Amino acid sequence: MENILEIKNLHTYFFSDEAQVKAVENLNLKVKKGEVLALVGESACGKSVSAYSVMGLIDSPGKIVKGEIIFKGQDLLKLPKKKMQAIRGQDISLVFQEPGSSLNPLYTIGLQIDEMIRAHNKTASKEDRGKRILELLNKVGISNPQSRIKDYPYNFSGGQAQRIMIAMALSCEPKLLIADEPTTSLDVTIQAQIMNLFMRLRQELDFTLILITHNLALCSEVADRVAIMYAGRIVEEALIEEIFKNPLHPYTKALFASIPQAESKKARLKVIKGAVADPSAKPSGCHFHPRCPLAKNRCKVNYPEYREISPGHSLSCFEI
């Protein structure tokens, strides 16, 4: 399969006065065309940085100090900016991880749809880009649209406003959609029917599907692919099946650990020691030896190199 986008020693910082905070750093990273590719890892490790970076949204302090992200054959990074604007949303769309915050609430959701399809379809009527909303807004589930494309942001419950985010992001129908946790806000109930969604929709619309999250149970249900990511790098990635049958990284075996097991209620559950590495003051060599039960001096003085250690699976890391 071909590569859709790939993400070639991505280093994005951000700067102040007292400190150089590298968010990703030597980030490499393939995309094959038509996948579900999870990029999972615990909070602060540069997840929604790494994405923000692909879709030209590092804004200052923050900046792409080096690196390059190919989509579609050509270097995003090396656009004007305008040409960046046209691609993205309409080439490349990012469901935000809190659609509360990201829809505008003095605006009706059918105008701020409308304002996307506009902003990408400049000669489409208005009553063509009206029968357009109702038809998303129809394909992600939300009921009577008729009625509802007049309602603001806080007339819908959690739920719903993360399907009209979904429908936004959709309405320029994007080869390369990323869902920076989609679900995140929602219950478990709500979670499982968004993520029915997602999938339904790509099987209609045949896009490919990054999927942040740090939820690696909802991986196992979605994704063909994982990439580890810890302190702004990649530090394992696989098929599904094989991250799930044979983890290797002692990252990796720790998320797994650390995840609640239904049959052993009273077991107190499992979490990995320390805290994630700051980012403005990682620590030297492997940034996770200070949390690994592995580590030895070496991990403490070299970063280990990122490697294949078996045809889709690669990993960095000495002691493995």
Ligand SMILES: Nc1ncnc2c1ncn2[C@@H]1O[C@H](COP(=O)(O)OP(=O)(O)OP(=O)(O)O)[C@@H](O)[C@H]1O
The other form holds:
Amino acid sequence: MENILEIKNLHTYFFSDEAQVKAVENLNLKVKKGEVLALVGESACGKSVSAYSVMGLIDSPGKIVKGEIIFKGQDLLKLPKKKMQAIRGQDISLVFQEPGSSLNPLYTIGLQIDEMIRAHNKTASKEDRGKRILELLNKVGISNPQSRIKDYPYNFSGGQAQRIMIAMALSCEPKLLIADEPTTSLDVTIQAQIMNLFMRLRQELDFTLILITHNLALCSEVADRVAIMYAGRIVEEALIEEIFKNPLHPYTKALFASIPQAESKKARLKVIKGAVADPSAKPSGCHFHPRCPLAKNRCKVNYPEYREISPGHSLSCFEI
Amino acid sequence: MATYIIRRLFFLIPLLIIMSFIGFLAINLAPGNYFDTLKQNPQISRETISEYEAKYHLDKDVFTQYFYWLVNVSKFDFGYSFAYKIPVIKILKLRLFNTFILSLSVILFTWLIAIPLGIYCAVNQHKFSDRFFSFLSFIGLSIPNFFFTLLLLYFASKTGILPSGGMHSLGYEDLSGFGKFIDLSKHLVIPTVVIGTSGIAGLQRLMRGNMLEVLRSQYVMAARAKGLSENRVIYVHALRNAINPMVTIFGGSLSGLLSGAALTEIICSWPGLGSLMLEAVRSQDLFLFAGDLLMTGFLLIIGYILADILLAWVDPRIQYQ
Ligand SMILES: Nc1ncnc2c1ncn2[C@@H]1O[C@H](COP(=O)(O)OP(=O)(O)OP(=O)(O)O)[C@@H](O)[C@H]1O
Ligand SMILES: [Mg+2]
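Previous: the form predicted alone; requested now: the form predicted together with this ligand:
First the chain shown before, then all remaining chains and molecules of the complex.
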């Protein structure tokens, strides 16, 4: 199938006086048109930074040092600012991690959706935009939208705010939606509702979805394919059934082993032995080697090549 | 909102009472009073002085004096200035107007320069222009007002471009309306620049800091992610949020202006409330002093209430019950 997005060799670093944080390092990822791809990894492994890189939102002290991001046949990193601005929100949309702080507290939600539609569709009349906003709010399940468009973000709960963010992200009918842990900051019942909403909207609107998450259990219900990320790189990638049946990378196995605990407590996936690699001082060789039960000497020296071991199933590990 | 303001004004009364009482106490603790100087004057008879003292209850203790004064003030009678020999209220009105003009001029000067400069520096963070203005700010903050005033006054008197002190030139009364305006403006330059400079530096830094913080916030990133133009992101989304805390500062600066201006008023001989305070203390002109203190305190608090109202107006999250 056709790739809607292809990330090649992406390096995104943050520079400060003390350290150089290699948040994303040599990231390679292909996203197929129409699929739901789950991007899974522990906190600080660079999931959000990857998403921001695709959106062109990396700002000083961050910098995309190297790489290509191919979308619709063009390298987004080579586009002039104006072109990229037109793509943001129109072709690729992002739903942020914390809905509460993603809305500007000083403007009504109506205005905040309206300005986005206006930015991408200069010809839409005020009435058309008004109608569209109501339709969107209805779609994401905000009851009584007519009376709520004049409300400010503080009038909404976290779940409602996330619904509004989703409505906004979909307002220009993007081809690709990146949802960055859209449910992490919400409580469990609301989480399920929001995920159902995503799935329903995908049926209706037919967009490709990159779902960034901590939660492997959640992936099994919604994703077609999974990419596992560790310390700024993809370490394993496979279809969802394959990864559940046959996880190969030691890190993926460790993640699966941690699922029961992760569910019983709402703690994040910190149950794997050892600490997450510090992105400003990553271990040499394979970054996972200090925590890896299979680690040999060569793992400490060289980074294992990313290779396909069966059709659609790739990983980087010497020992498999 | 209206009830909130009324309540705030109501709470203001005990505050003003305490403040003016402390003022009364202080001037009473100082050795001597206005009449001691009069007593040296052989042309004024003992009887006249005693008459005066009795009339204004100055022969009584400080509590009684204060009580009588307070009763009169509640009837908008601020007493009589011994030195000027006219009712205090007349002097206060004029001086209040003068201080108001100077304050207005300083506020316009500082805010119209500091706010755009702060925004500019934040948007161009780490670039040469940002560093340059930050350096200027630093200098502006470090020059003592007193020294700066003298420097400017020296410059003014050497070159004759600007009047060196006062509020009006000789022959002001004969000028046309526009001529009066020009004359007043010229006199305003030095005190405005002096009081304003340190203010600009501080405000510029604050505004820059606020703006930087807001620019890093998630909703600004979200606004960019929506595909809005950079101008809209900065001037519609970030700016509104960065300006908000400045509104509180605005109230505070109104108040700070009144007290901070006193020294400059004195050096530039600007006939405002600040220089009046010094005059009144020097001549131990009790009622003039008390009236001036009350007026200044009143202005301070009005400044804060004004800031509150402004803040409620710009921030939908704030509702006063
Ligand atoms: N603006 C920034 N300045 C400096 N370092 C940053 C910045 N943004 C991210 N980083 C660093 O980049 C690394 C990756 O961060 P990122 O936010 O992508 O993690 P994440 O995988 O999204 O984690 P989480 O699950 O907690 O959201 C982290 O170590 C973080 O400290
Ligand atoms: Mg994140």
